[in-house]
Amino acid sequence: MNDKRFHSVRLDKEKCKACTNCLRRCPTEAIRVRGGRAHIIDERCIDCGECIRVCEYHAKYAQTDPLASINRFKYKIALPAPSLYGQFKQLVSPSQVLEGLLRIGFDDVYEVAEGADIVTRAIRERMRNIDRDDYPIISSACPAIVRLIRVRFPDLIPHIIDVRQPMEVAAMVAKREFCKKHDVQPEDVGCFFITPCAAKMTAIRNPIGHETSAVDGAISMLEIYGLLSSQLKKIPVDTGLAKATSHGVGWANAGGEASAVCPEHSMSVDGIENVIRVLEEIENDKLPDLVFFEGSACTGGCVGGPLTFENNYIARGVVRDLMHGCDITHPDEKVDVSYLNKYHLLLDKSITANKAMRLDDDIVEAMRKIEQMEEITARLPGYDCGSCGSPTCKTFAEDIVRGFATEMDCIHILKEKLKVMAQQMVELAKTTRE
């Protein structure tokens, strides 16, 4: 299961149009336009699926496994992430998308909300032993953001979080509980994330911080909309299947963890580009108060995956109306103190920082192309146009240093150089016919 290489965002080089529209959104920098056709570096990709979201031509998309992959277990569980819930305006209870999910095919489910009260009350026991010195804490529920951390602010990497997230916890509880009640053996159960996003399907077949995932696959919202929409029109309001707490659910909504976790002193921001802009804040320690950041790659939160069905502002809604139908106890008091000690719930590995913008390992070197990248970026126009195929001059001269272009590829260079060849051939031709 376990792919170093994995990625779920891919590109369909036949769809793509080269429009530079992904090129200009990519967080990271991961995207090139070479040959008429995007490229991505995969060491640079968070897959926070940006790209998916913006392209017009429909050429990126998400790899998700099949709805039919689950049949390779005797028994299937399915893990619905609470922003599931969201995707059905006239839903009134979490219960009735449980019953849908079993109508379908999966023998017994187990709610991801659960799983958020469980990391809900860990993270709370967690922070008691941290010292105020390494605050903020930051949030690991979200694997683009701590992607993006590994690539873009490695200093931060100590502040993550290091509690397992809710998708995990779910599945160690899922498949120990069934595998008790039914008297199974675990490698004949498989448990499967409904998943909002592409960053979930590449966590469980690239884990960060742990070295496999309790999860044996992701299938994408947008596959199972269609099936689980036409199986709720014939279950009852409520089957008393959900057991989570609507602090477990909020989780689905941008604020809903920081609001369970840490109420006070803490931040949630949505969206990777505003995310972007507080992580700069905290490296530069412009943010001394702040205990505890939830971040979320997607606007809005998990309901504004790339693989949602529903509009964003509408499913935050349908979530918020759930949760006060749920249990309102706060998971310090539902969730038994045994499930601290029952379940591995902390990662297992350091979190290391992602080396892809390093420019050499040797610091020496490294330096010296830096003032190389300098010197060149001043000869750049700055329009940061794209149409080099590097999203801005600053990444053009970058991959000028590192091999990969010439600053012929450079439009406004060129034109420049072939004024300066006409004018001379102008000239030359006059002084032959003299």
Contents of the next structure:
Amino acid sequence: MNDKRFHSVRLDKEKCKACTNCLRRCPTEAIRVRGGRAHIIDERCIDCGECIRVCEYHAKYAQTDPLASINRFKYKIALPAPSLYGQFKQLVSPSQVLEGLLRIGFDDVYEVAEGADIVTRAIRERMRNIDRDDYPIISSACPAIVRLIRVRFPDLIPHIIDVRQPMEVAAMVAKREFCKKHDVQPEDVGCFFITPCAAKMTAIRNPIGHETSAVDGAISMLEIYGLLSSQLKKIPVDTGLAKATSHGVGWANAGGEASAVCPEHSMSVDGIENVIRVLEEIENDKLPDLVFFEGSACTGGCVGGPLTFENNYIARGVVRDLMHGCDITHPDEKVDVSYLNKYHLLLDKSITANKAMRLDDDIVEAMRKIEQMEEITARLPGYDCGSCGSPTCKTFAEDIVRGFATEMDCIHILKEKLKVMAQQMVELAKTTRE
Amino acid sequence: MESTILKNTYEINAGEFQTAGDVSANIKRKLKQIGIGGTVLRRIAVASYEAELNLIIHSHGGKLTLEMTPSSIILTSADVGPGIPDLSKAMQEGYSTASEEARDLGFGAGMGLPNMKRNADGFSIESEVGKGTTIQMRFDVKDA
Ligand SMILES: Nc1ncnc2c1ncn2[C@@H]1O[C@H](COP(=O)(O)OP(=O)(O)OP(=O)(O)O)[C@@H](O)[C@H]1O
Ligand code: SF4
Ligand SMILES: [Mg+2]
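Having seen the form predicted alone, the form predicted in complex with the partner chain:
Now the complete complex, all chains and molecules, led by this one.
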């Protein structure tokens, strides 16, 4: 199932008040307010979820699979993101969460943190063959950042590491091991990611870098939070189910991946606006010593995902504490090298640039459009007030040039125009009286 | 001379470190919108940033002009002083007269002018003490 147009981030028309709060927060200028409601420009949307966070009316939401959908499959496996552990303050061991998932209806669990262990090893192996000239290597773990790069930093695409993300690897391993152990057919087994965000849901339905996802669906953390926390009270402290290392669990927090994969000359940046600033620096060759770059769209990393429950600072602390109780063996030793051959861990489709920001396919035509935009911008007041429905005066000028708006959509221009017309009417009245 | 399709001029004030980099970021955004990428984009980004910073750090204020023609991007930095007494020295890697304040902010490696020259496909600099400095850089673009 690969739906090229799928986006998890959606708008509930009924709830939208056309307030323009989301306009300025969108990092790819993908939202417009027209005709009394917001619209999301599909080609530009990267599913980062910033608009979900900022909308007071909950008109923006993430479409995920309902928990009941797991019943499509005879056997259901839960793949909890490590950020799920951070949601429960009283947690002593990740094993409790795994046991809880079994009790709410899953037949088996496989930690995405274990997938992260394997991915850590795979990236480190891969890095040996990457030329210094191709540094920095950019993490492929946050799908919103991969999409951001496609839209705003196409020149950095070759820097993205071609190893699949932990949830993909977890699904492949979980399914194969389950089928072998229980002697069942893969079609009968469904792997469901417990997701902190919309971006991962989109990455399942519309993967980048490979044709189909090994994951069968994504359940929002918010949806199962209540169910799980009531189960957790009844679960003994250690059921021994958790197997991931502290390094894999650490991927839940910003910096976890970088410290597992490349402790030196790496950088971890969280929060999409911060990521954009640093990617600009990378693009301008301002960070020549950087070897590995981890960017998370969410503040704090995945623990700050738009579908998480707990405050991200608290969740970060919970994850850190849990890491102390985990196996501290580095994935280099824990993960057997045979995994790297047994599973399809690398991306096999090239990542292409997204041209949604381009004004025209023809460069000269595009230059002309910039010129027109400049002329229009000069007439606009520069308030960036959003009342025209575009995020800034500049994007409004762009919308006019692209043919999606007219100058009269700017209330300030309209007001000026009306003033002039009123003046003319007065003068007209005067002259006709004489 | 090929026809200029677009010409934008940006005023840059002396000493305005707070907004350093804004003009070159703006230029880069435009280049991306017209579909310029790859090494040309990087080279223009580096050169425009260095030019912008030199105006802020060393000049009494000036203008950065971006011009687009069908086959090239031309950047011109023109300021109103103080001028450079010894151009060949200024063009040397590592030569810098940057103030203590600028050095504290991480500038003053003496790499700006050499970087501009290296990154541009065409480079010229003229300077007169008491009058000002004008730098012109040309970048050839192939239809992307
Ligand atoms: N517009 C200018 N007006 C006056 N002097 C200038 C101007 N641009 C450069 N210079 C002089 O040329 C020297 C070398 O400039 P260059 O940009 O190469 O290095 P820098 O600015 O000192 O350091 P860096 O660019 O590495 O931060 C400067 O230190 C300054 O003395
Ligand atoms: S940082 Fe994590 S939670 Fe946030 S969008 Fe990226 S993958 Fe999703
Ligand atoms: Mg300089």
